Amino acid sequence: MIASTRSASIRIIGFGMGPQHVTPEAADALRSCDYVVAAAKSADDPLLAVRRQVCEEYGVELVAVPDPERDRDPASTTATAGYDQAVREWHAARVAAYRDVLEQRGGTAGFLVWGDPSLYDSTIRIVEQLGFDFDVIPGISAPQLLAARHRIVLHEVGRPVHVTTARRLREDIATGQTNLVVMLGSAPDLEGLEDWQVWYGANLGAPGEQLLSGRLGELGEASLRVAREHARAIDGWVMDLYLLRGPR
């Protein structure tokens, strides 16, 4: 049998951290979709389960696509060039997997993005390579939630905030950055930052939400690790971030 190729359009929808953060605009966009395409990292992927919950709330079918393996060998991903190449190859494999679904099904497909599509997410880059028409609906981002939970402003008066990743934290501090929102946390190196202030959040908006704030030297890195694992134990997954601010 010859595979059919159908016309498709795509809606990239930011949904915050779960159904409670779906905006009216995002809800309308979801209802306009024939189905939602989502990567499945495993048979019991907990992040897929959250997307499924969102889809069920709005009566949209979720089509799970097995996520291609990504090269996470430290030898090939520690250096920036190696990391970038591994991500490019992973994205290319995702493009091929998603194209198969879209060409078979056609119609309007939704892609649900954790937080907001503009910030440390590659869905837009991947969808651009698919060659279908698409639009983007914003969502509530993790830095917004972090600031709200801690009742803070992310920057001081007249000063900037630098958004980065744990991978790049040391490099950014070395360039003089002293007010940083750090995403994609994992295991950052915070040695020597004992006098810095931290506002930490894990799994914001989820049952396992964890919040910590204070001077790093008093809290200790161990406290952040414990909070992170506590969130994982409750929700089955963990996404954390924090604001770091140097002493004045």
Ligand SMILES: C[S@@+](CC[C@H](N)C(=O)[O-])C[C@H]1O[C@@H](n2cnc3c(N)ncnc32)[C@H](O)[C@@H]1O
Contents of the next structure:
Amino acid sequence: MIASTRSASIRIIGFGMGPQHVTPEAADALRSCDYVVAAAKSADDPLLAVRRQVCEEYGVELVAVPDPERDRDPASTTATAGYDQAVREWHAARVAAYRDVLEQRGGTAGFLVWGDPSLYDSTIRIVEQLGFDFDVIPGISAPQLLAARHRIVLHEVGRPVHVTTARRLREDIATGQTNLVVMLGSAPDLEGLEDWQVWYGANLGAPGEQLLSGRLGELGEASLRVAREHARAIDGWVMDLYLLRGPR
Ligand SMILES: C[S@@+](CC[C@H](N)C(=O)[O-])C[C@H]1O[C@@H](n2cnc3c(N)ncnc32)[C@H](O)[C@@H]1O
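Given the form predicted alone above, I would also like to look at the protein as it appears in the form predicted in complex with the named molecule.
Once more the chain from above appears, this time first in line as the rest of the complex follows.
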């Protein structure tokens, strides 16, 4: 049998860190979708469960698409070029998987994005490759929630904030950055930054939310690791980020 190819349109919807952050605009967009497509990393993917909860709240069907394996072998991904290549291949495999679903089903498909689609998320790049018409609805991002929880502004008056990844942190500090939001971390390696201030958050918006702040030398890197593991133990997953500010 030859599969039919239908036309589809896509709505990329930022939903913050859970149903409590779905804006009225995102809610309207969700209600306008015929179904939502979401990557399933495993049968019991806890982040898919959050997306499922959002879909249930707005009465939209969730179509789980098994996420292709990404090459995480340190031998091939430690260098930036190897890492970029691994991510490119993974995106190409995701594009193929989503294209199959959209061509089969047609209609309006929602893609639910954790936080905001503009920040460390590949959905827009992947959807561009699919070639269907799409729009983007913003959501509350992790840096916004971090700032709100700590009741801070992310930068000093009239000064910049540099948003980066844990992977690039050392490089960015070496180029003179002194006020950084650090995302996509694993356990933090902050040696030599004892005089820097940190505002840390893990699993923001989830039951296991953890917050810590202070001078790094006083807090100690170990307390950040403990907070991270505590968040994981409560929620079954962990994501964290922090604002780091150098001494003036
Ligand atoms: C793939 S990026 C997605 C970012 C997302 N698009 C946003 O707008 O925040 C995932 C990273 O965002 C941060 N993050 C996302 N959700 C978080 C949460 N609930 N608590 C703490 N950090 C979070 C972590 O640094 C994590 O490694």
